[in-house]
Each structure stands twice: as C-alpha cells, then as structure tokens.
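Okay, so here's just one chain, in structure tokens, the form predicted alone.
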Amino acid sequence: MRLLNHRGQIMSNNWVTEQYLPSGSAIGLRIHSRLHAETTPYQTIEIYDTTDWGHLMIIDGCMMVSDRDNFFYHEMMTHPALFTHPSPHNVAIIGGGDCGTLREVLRHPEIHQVVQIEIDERVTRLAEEYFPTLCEANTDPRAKLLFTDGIAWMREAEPASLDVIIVDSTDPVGPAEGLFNESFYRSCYAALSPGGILVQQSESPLAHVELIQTMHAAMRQAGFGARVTLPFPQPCYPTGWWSCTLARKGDAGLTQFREDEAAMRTFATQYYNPAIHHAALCQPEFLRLALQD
C-alpha cells in the first residue's frame, strides 16, 4: 500500500480502493483493467478502465475524476461564482489539468478568456486522450493552456486583470501545498478586479472541518471581506462529500446571484441549477459553526 498525506491506494480482486485513514474510511470502484501509469516528474498518475464508473485517473494514490461523477465537482467549481458575479469576462483556473472545469467556464458566453495554468502537462495530455469530453472546450479560442507553476504565474499577474479566479488543486501537498496559505491568496487578491471572486476546493467538510477554517482565516488575512463554502456530493472522495470555498474581494456579498439567468442558462448542467445553488449556501449547523468569525 502506497499512502500519501494518510490517503493510499490498493488493488485487489479487480478492485481499486482509495483508503482515507484520518477519517478511518475508504471508497472502492470495481476495475476492469488498468489502461495507463507514469511517473512525472512531479506525481505518479494511473488510468483505469472501471466497470460502472468509466475511465477513473488516480493520481499519487488519489481518486481523482472519474467520468461517472466529475459532473458534481466540475459545476460546483464554477457556476455558482460565475453566476454570482454580474460580469465575469476574465477568468483563471489554477490546476485543473483534467479540463473539466474549463469546459464548464467557457459554456458562460459571457466569458472573454480563461487562463489555465497546470503544473504538470501530462495531466492535460492525458485526459485529452482518456477523457475526451471534458477536453471539448480545450480548442475553444477563448482558451490558454499554461503548463508552469500557478503560485509563481500568480504571483506576476497583473493587478485587478481577472474577475474570478478558480483554484482546481488537489490535496494539499506535494505541488499544490503553496495555494492554501495567506501569501498565495494576497496575490489573488491583487490579481482580482474589484468584486472579484476567488474559488478553491476545499476538501470534505467531514473530513477536513480544520483546514477550512484555517483557509478562512487566510483568506480574510488577505484581505477577502465575504467567504462562503458551498458543500456538495462527490462519491469517489474520502467520505463522499466535498466543497468549494469563494471569497470576494471589495464589499459585496456571496448570497446573492443572477438567479434568473441561472435559470434560464444556455447549457444543459447535470447538478447545478438555481435550487442547488440557495441549498449550498444553507451550510450544515456545525460547519456554519466552526466559520463563525
């Protein structure tokens, strides 16, 4: 068993399963084959073929998307700030190397361009081959692909370019360990046009109560007034349950969005719509609790 960060993977009796030991819990997906695995310099990443899940890429250990329910993660990440912003034409994405997320910012006309910077170019390369459709968008020409380090691009961005900047990271370690701290955030914060919105997943709130509220208190540091995490299913995460954290910069409150243009969108979504979006902002009791200031 190999674990990172108290999450491993094991495989037997054509089972796949992620064991998640904080939370002394774990989630399986039953495999047909495994179709690919490579060590890049910056993380192993395995590809399998599943067989009710369909393609499932696992990176050092860690259930990463599958095609059954990345819809969950993809939409949540992304429309609930895109709607609740009144203007996003200018938006970056930080991670998101599977592509999913970027395909779901660009189904908003609205949008000019999208900036996404992965560290590592074999995960894109390999989800245009293993998981085409969340690929689709990638010739869209409002889209830049960037293979290069986001802490650092950030860093150099220039001030108040972006409307809403959308951190699609994995856990916090390894390569993704600088964007959960107040320095990352300070230059998102520059970054960001006044009413900007800064979106980053924010583990399972079962799980990781801890880590929340530490962003929280980064993210308000930083300077970030409103801040809000939006809890949402995602079966092949430990615990099946995850979030996305926005935070905004200037005055302006995260409870409010284009409801009627929520609901009259353009794209078909399989989660999302306005009623999904009101209940995420209904934060279970002991989670609006632990994020009282």
Given for the second form:
Number of protein chains: 2
Amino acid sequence: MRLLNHRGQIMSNNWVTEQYLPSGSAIGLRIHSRLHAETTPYQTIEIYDTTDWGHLMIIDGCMMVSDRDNFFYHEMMTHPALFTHPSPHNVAIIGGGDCGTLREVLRHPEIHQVVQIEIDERVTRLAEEYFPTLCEANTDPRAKLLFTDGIAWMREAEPASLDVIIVDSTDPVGPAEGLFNESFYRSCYAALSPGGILVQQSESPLAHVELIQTMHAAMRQAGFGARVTLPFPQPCYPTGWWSCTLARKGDAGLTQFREDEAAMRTFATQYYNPAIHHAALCQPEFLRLALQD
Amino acid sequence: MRLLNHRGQIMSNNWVTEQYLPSGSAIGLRIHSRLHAETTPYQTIEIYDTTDWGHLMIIDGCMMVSDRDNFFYHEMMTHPALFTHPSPHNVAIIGGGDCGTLREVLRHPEIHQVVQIEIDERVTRLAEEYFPTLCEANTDPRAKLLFTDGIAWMREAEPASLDVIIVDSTDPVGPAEGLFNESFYRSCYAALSPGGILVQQSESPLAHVELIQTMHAAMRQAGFGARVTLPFPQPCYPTGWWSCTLARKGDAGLTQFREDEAAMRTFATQYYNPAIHHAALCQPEFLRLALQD
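One more: the block was the form predicted alone; return the form predicted together with a further copy of the same chain.
Below is the whole assembly, all chains and molecules, this chain first.
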C-alpha cells in the first residue's frame, strides 16, 4: 500500500496510467473496465479489471495493489523480518488495508496475534470483495482488525508488547507523513520487545535516496541499533523498483536470520527464499555509499 | 539495447510512453522536447530530452537507453562475466550500438581487444552525439567498431579466439530473432576459448519466463556446461525489471568470481559491487522453479 498526492492519473484508450511527477516517470496498465469507484472520508478508491495484471486498486490516482505483482511487496514486507526475529509471536501492522501483508504474516506458525490498524475500513471491505485471496486469512482467529489511527494506537501501545511492527503505509505525504518521523519511531521503539523489528516500506531506491537517508537517521535517533534497506522489484510502483527498511531494537543486528527454517518453510512463496533474503541484504553501490554512517 | 515490434508508442502532453502489449503494461517518461528523429535502413531512431532521465533513445517505439538508468544494464551486462572469467583478454559485443557496454568492458585492465559488431552505424553516430559519456571509450586503441551483421560475423569468427561474448541486442523478434537460437549459440560456443563466457540480455524475468527457459535449453543444447540468469532493475524497460543470462563453455561454472579483484576494482560503479554480484546469482523462487533442470 502506498500513496502520494502529487501525481496525475490518466485513463485513455483502455489504459490507466499513473504519472509520478517527482521522478518524471509513469507506469500504465491496460484495462478491460473500471469495476468500482468511491470517495471515502479519507481518499478516493478505484478498482479496475486489467488485461494482464488481474484486479488493480488505485487510491487518489496512485497504483496500490494488483493481483499479479503484489507478491514482491507483501513477501518482502514480512518474511525477512519474521525469519530474522527468533520467535515472532505478536505483530502489529499499521495500514495494510488490502490485507496481503496480514496473510503473509499469518503463514508463520510462531504467530500468536496480529493486530492490523488501518484508518480506512473501506479499503479492507473493497479488498475483501475484489482481492479475496489477499483477504483469505482475515478470519484467522489470530487476526484482529482495527479501523482507527495507527499513530495514536502506537503511541498508546503497551511497552515491549510487540515482536514485529510492519508499517505498510502510503507514501510520506498527507495523512501518512506522521509515520515517517522520529516521534513515530520512538513510539514503535517503546512498543517493541527487546530484539524487536520495525519494518517500513521505504519507496524507490532510485527516486527516493534522500528519503531513505532521512529515515535511517530518524530510526537511529529513535534508538534502533541496526538498520538496513532491502530493495525488491515492484513493477506497478514508480520506477518499478521499491524497498523496505528494517530497524532493530538492541544489538542483535539484521544480517543473521533463521535460514534453515526459511528453507524448510511450510508455505509457498513466489519471490522470497533464503537466497533472495541474502540478496536483498546486499546494497547497490550507490545506496551503500548513500547510507554509509 | 532492446527492441520489440509489437508495441505502441504514445506521445502526449509532454510525456513519451511505450506500451508493451504482451504484458499489458506501459512506461512513460516526461520530456522537454524531441531532439532528433530519423529512419535508417534498419529502423526508426528518436532522441528525446527528458525532464528527469537525461537523454533518451527510442528505436521503433521502444525505449533503448536513458542517461539516468542505463548504468544498471551496462554494468550487469559486463562486470559479472568479466570478473568471473580469470583473464578476459578478447571480447566481442554483438549489437551494443550505444557503446555503453563497450565502455564498461574497457574499464577492465585485462582487456586486449574488444570488437563491437553493430548492424546500424547510425545508432552509434547518434550515441556519440547525444550520449557522449557512453561513447567516451570509443577511441580507446583496444576498441574496434564494425558495422555489419553480427550473426554472420560470429559464424565466421576464428575458433576459440574470444574469452567473452556479450550479446547486447534488441528483443528476440525481427532482425534480432537469429541471436536467440541454438544455431547462433553454436557459433558463439565455437568462437569461445575454453572457459569462455557468453552473456545475453534476456528480457524481463516477470514477463518472459518462457523465453528464458527456451534460451537455457538452447544454450545447453549448444554445449554450454553452465547457465545462470541474473535479474536486475531497469526502470525504462517493460515491467522495470530485466535480466542477463550467462552461459559458460566447460565445467568451471558461473558461481565463483574474482571477488577480491571486484572489491578492489579501480573504476567507479553505480550498481555493481561484489555483494550485488552474489545477489544477482540468487534466483527468485518462481524463477528457480521455472529453471530447474
């Protein structure tokens, strides 16, 4: 899930196109038809039926999730962190209304409870209707879906109560801006148990290096002992290349993970495997230079 | 360099967009103006000045090279193969008219000679004019630029005379189709010295899995003892994710490389480094399953 206001959206000749103005680039998908459109108190949500990418959700003109390529994002937002933590029992997801991240988290048998805090209930209700496979774990008894403000929820979370926090948010402008600063990271830090891991979607490594640098600095200021940015392909997001950033409370670091258990995982993946986990930890040269402490 | 005929190109409101019909997806870049257009005996070539990606070359409606993102492609088409070969002295490039691959090859001090065989001289002449940094090694005394048919050239190449062959071609339709089959691979195999490496651009891992499978099978049939596909980001190509496939003559394999020398390299890179080399060898789960022998 991601969103940025300063974009345009063009629909013509059966193509829907998102123009991402900050990088002067655009991505389009060919469609059969628009299936749904509504304006909620928070945003405008559209659902399209595409020719090659299944269903597509667009929020305020920005591509959020398609059937065909969401596996990159949802697998990388979850499995690296969950296989790095030795015993991830309690997880919170901030945002994540399409429920794809929730589904991936619940594939891990160690999970006791996942609380998902999404501000706009309509995103989830539309996902249930148009992306049923992403929502197939919503009725899992370990899942708890809340529809309220994630920043306030995190501020009031019980200290040291969470093993992993996943910020599956829109882009850092407008309502989500408060999810990308030191104040929010301090709330997360307090809510995490020792060795706990914060995961945040961190935009395009090519288009948003400065944002990633700022994020690392704020996470360090908030007390996180280790931070690493994992790039991965994401064809329907600007530049086709995206990332998540992990930050860990304590000194355990983020380079070791339960590799044998990742190799023996009992669920299917399309992108993630232990080799890809190692690969994602490798930094492109320009990013390595940009993130040198 | 890549090309596929069955696409459309749209230019409107100062955006130039390539619609890639086989995957129902499109990529657009915002432009200031079109700087040049001409039709050669082989194709139509256009040069644009973009707002955020520098100069952009489009051939027959397909984005070929931009100033901003060509480093992914050119570095990955060259450095993994050249650091895998123990002593790459003699290299041939088939296609590669923008000369970016040639420049990266010539960064390696072990090189004695590089022959580039591009069928359309106008591509290189326009690259010299509009992409001067890509062409800065064209006058290197180790470089030899030929403008002729690469398939015929390879058929007549002296046996065992080349250490690395890089097929920096357009997509496998039309004139370049003959660069993607067993017959051409047999010519390459014969021209390679023992332990020699063939590199071929191999399209999008997401959109072209079947092509990559076919390519691996043909390379195996042609005698290559090892084959591996390396994915990398490429924002201006369809799906934003691309790959090259390496094949090696003999039993030395493709997983070991001169890692210390790659780490101590005397030239700057933007994407490649030894960690990224290891990362690129890691196969996404769906690709690993698709390429199991």
